[in-house]
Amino acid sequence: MCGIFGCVSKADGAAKIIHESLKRLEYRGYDSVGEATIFDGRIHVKKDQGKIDEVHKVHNLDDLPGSVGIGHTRWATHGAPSRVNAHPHLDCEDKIAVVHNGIIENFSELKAELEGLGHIFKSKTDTEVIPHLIEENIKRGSSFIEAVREALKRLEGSYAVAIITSLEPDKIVCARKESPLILGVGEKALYCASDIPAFLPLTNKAVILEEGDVAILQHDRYEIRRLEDWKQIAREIQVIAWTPEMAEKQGYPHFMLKEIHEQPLSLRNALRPQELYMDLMATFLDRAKNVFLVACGTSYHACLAASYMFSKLAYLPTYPIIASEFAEHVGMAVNIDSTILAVSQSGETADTLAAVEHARNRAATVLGLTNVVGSTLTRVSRVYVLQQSGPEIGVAATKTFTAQLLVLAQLALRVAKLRGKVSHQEVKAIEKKLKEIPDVVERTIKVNEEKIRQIVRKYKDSRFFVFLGRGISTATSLEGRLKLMEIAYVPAFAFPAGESKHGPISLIEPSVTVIFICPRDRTRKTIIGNIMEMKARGASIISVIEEGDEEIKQLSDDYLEVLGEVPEVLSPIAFVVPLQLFAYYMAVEKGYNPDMPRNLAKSVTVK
């Protein structure tokens, strides 16, 4: 997730303030950095790929004149990390500079339109359409403020933007849609930023911009208007009592909890993949004679769930393979007719890359799903798609897992369309449910969080936990078990519920807690039978159910509800969220730091 900062000061020296503030946003993760200031009727820019200290050493970020400026730390979503793709981006005449956090869905159409009008683009980013749109509106007679408003109205997707121009050098215009943006109100300056930590040492007075807000900042005043009707509105100034460390986590005690709560936003971004690459990837999958889904850990669980999605929607058999086992398991069967879809949050997972290399050496087609532009996986894949999650600081994957699932579900639906395996009505129904998933997750978090705290206290001394599901919920069970083990260090097992009578049921006794995943799908009747089997042997039962499932409520000692109707193929996205919270609060209850689980690393880059 990119970091934005803007400063309108009464005195020169904005560049140094911006530099120091961007340093305070480093925890968000980034691949490049840049600043722009206004002085003597010109915009001055310094930017490059790399960490802030590296770029500062080469370019001296503090050596930019002026009292008004903007800065940016970039997490690439369109265009690989490079100097030209780093923000700020300018118009043709270098009179308008923009920094942006978010995803512009219709940038391809806007870019083609603007190029047809003679605009010349320098980068591969979606952001660059914004200064050119503003420039075009000014050419047609609009004032700077009017031009910005007209441009914002044409943008589809998400954005937090800060914009300056040498035509009106005393102000910053900033706006937000879905991506966060906050104003800082100081005695001698006004600020805008993606996060409070950026300006916390400068002022503890903040104004939280809301959806559709546009703010105009000058050194001695600011105003906020609604984009839709341009009505001026008031937003309350809040006094922030957080420490800088607390502010980095937006008041959450740990990054993991913050990232669980970020899932509605990351899922909305995952609904905005680049259409061209999704269609191309779907074509490769449709044509393949055999398809292998290759990944490790949490990403493997996403692949396992995806294998059900491809089968149920597209009638396409796919084979989820743990990457470290790929060469031994199917290595000799891979050939020119094979397609490998490799999934890796970092794009640098050593076992996954080794499997990819083996597949490439046998002339297979390699496709990639990752969260990091410019990673090795993006470079070696025939086609890759980004999951658009933004950086994940906590070691345990949460928002990146659900985003992977949502991208894979969209991909399965596209293959289904190519194969004619779903009716037009079914496609519309599933697409509607896809768009509702972020809201379902948001409601599920709000309703369950306090209840989970209480349940954790009740079950914290359980001897061990068993996670059971059927069908696609097997993947949900495996991921729930993994989260509990990796951050709370609690012994846990997971397997398809139908396997319980083939040995594992011998472990069930009164000191054991069994967690069932119970969506309203075709497996529901049989999962009820499994619940009865476990109850008969004295196990405590926690069920994750759809809202209002009274029958399973009555059979369970405790239950957690998913707030919304979710199709079977999408159920892991919503049903895993209560399990993430359960693992988090179990770790906290036991006195462990869930952000730093022992013996684990965020990206496993050695085999």
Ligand code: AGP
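Under this definition, the rigid core comprises the largest set of C-alpha atoms superposing within 1.5 Å between the forms. Numbering follows the first chain given and starts at 1. It should be emphasised that the depicted structure is a prediction, and the values quoted were computed from it without experimental measurement. First, how it differs from the form predicted in complex with ligand AGP.
Once both forms are fitted on their rigid core, the CA atom of Arg42 lies 2 Å or more apart between the two forms. Once the rigid core is used as the reference frame, the Cα position of Asp12 differs between the two forms by 2 Å or more. With a cut-off of 2 Å and the rigid core superposed, Leu61 has a Cα displacement that reaches or exceeds the cut-off between the two forms.
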The other form holds:
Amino acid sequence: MCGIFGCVSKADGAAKIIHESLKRLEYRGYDSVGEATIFDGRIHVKKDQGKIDEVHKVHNLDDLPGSVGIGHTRWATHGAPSRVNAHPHLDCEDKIAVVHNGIIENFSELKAELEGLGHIFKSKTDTEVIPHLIEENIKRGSSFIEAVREALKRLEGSYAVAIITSLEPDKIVCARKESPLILGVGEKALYCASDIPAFLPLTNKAVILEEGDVAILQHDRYEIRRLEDWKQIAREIQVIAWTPEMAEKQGYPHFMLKEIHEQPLSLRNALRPQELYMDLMATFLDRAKNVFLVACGTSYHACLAASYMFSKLAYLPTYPIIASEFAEHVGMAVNIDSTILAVSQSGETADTLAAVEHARNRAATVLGLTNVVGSTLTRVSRVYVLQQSGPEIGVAATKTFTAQLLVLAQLALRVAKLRGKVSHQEVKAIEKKLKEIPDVVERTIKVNEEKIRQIVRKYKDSRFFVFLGRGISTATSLEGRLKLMEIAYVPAFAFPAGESKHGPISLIEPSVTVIFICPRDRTRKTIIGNIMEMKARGASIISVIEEGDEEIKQLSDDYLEVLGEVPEVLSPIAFVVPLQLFAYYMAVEKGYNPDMPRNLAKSVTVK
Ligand code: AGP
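Can I get the form predicted in complex with ligand AGP as well, since the one above is the form predicted on its own?
Okay, now the whole complex, with that chain kicking things off.
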């Protein structure tokens, strides 16, 4: 997720407006930043790797002439953070500049075609194909706007783009496909931005562009057309009632709630193809004598769930190990025949990197799954894949957890295919379910959110909570417990439900609330036995069930339903969502700030 911004102002000083607006989009990405303006018949560019303030200190982003310009704050998806990969990207003759948020999925073939026509590329990004495509179209006789339209029609994937050219210096052309883009209609200027906060202090009049819209902004007017048939359309101007601070959270009270609600989108992004890298990783996993899944915290819970996925889909045994225990627990067992799959949202967690270092020193193969391109984990991994979740501002991991699970499920399916462990029909069935998961999560949030706000008030005085699941739901219960502990500071336990009778059940009494994770999988029958055990000892029972599971509803004091049939190996993705909301609303009910839980950091870069 990156932030783009464009400004067509009646007076000079576009660069300063762009710089200040990018600062308000920094939550969307911050590994590099750049601006381009038009003045005196040419394009002026300043860009570099680094946070906005760092780059401004070195380059003075305000010091660019002109009244028309665009800017970008980056969250790398293709090409590590660097000056050359920072946006804007230009054509061969520096006459066209583009900023882009999204992923161009067919950029490799477009790049090869353009290189074959003599275009010289400077960066490793997918975005850079756009200015060169426009340049090629202009060379073939199209006007600038026609050339943009023809280029956009060739792009597959997602984009929100803003484009300027020294050939027609009075305008910006911007367009959207799957990535958000909003116009700001000011008295003195027109704006286009990835999100409302960018221009809210300048104007509260917004026009939300829709799928396939192209907008042409000029000094005193704008028009919106449909890319498909180029028909001009009118879009309503909305007056935004948010404060700038609220706008950054898109109206949500906290980033954590915004990110919980973002999961349908982040899950769709997690499904975007990473063919080459996934195939390579599947080969390394298949060939290894032993496979260790290494991570901390929530990412460890993703590894635990993944160990069930690899086993059930690919018949591949894998060993999830908490990173801080790796050297002590399996350090001597790791060797040249081992493969380590390290999972880390930040790619910078010290314990995880230490485990990776230990494994590398013993000649093991290291694979990575992370959310941050250019992070240390991407540099020390032989091969890595990305969660494609965009920045997660809330300290508690939510959308990054479910994205990790979805990427790991795709990887497990790929290993299963490689090992010939699944039939063609089974592959098609699971791939269909993978695609349905974002909608299941969307429905589950919608149906449960209000109910959870009520339930939290009913149980907020429980002495402590126990989260129980069996099979892959053990990972879900551990994650639900962690969420409740880390943001609501509520004492909670989680262990495989089968372990209850080996000791923990002695804890159970009427002041305790037990939360059961009960998908309709092979563990459901035995989980019902566990529910009876806990009920018999007076505990309150909350069950997370598949829609319509009447039998468990009857046994529970309260229940939360997952809306849709989810295969066992994918169940944590959907079943964790009610637990995320439960933890969030419990924190709010107790008066805490879920975005900044005490004693915690977003990335634990110390051991
Ligand atoms: C999760 O809510 C916590 N913020 C924490 O457990 C986190 O998952 C852990 O520190 C690992 O972080 P990483 O994924 O960036 O390596």
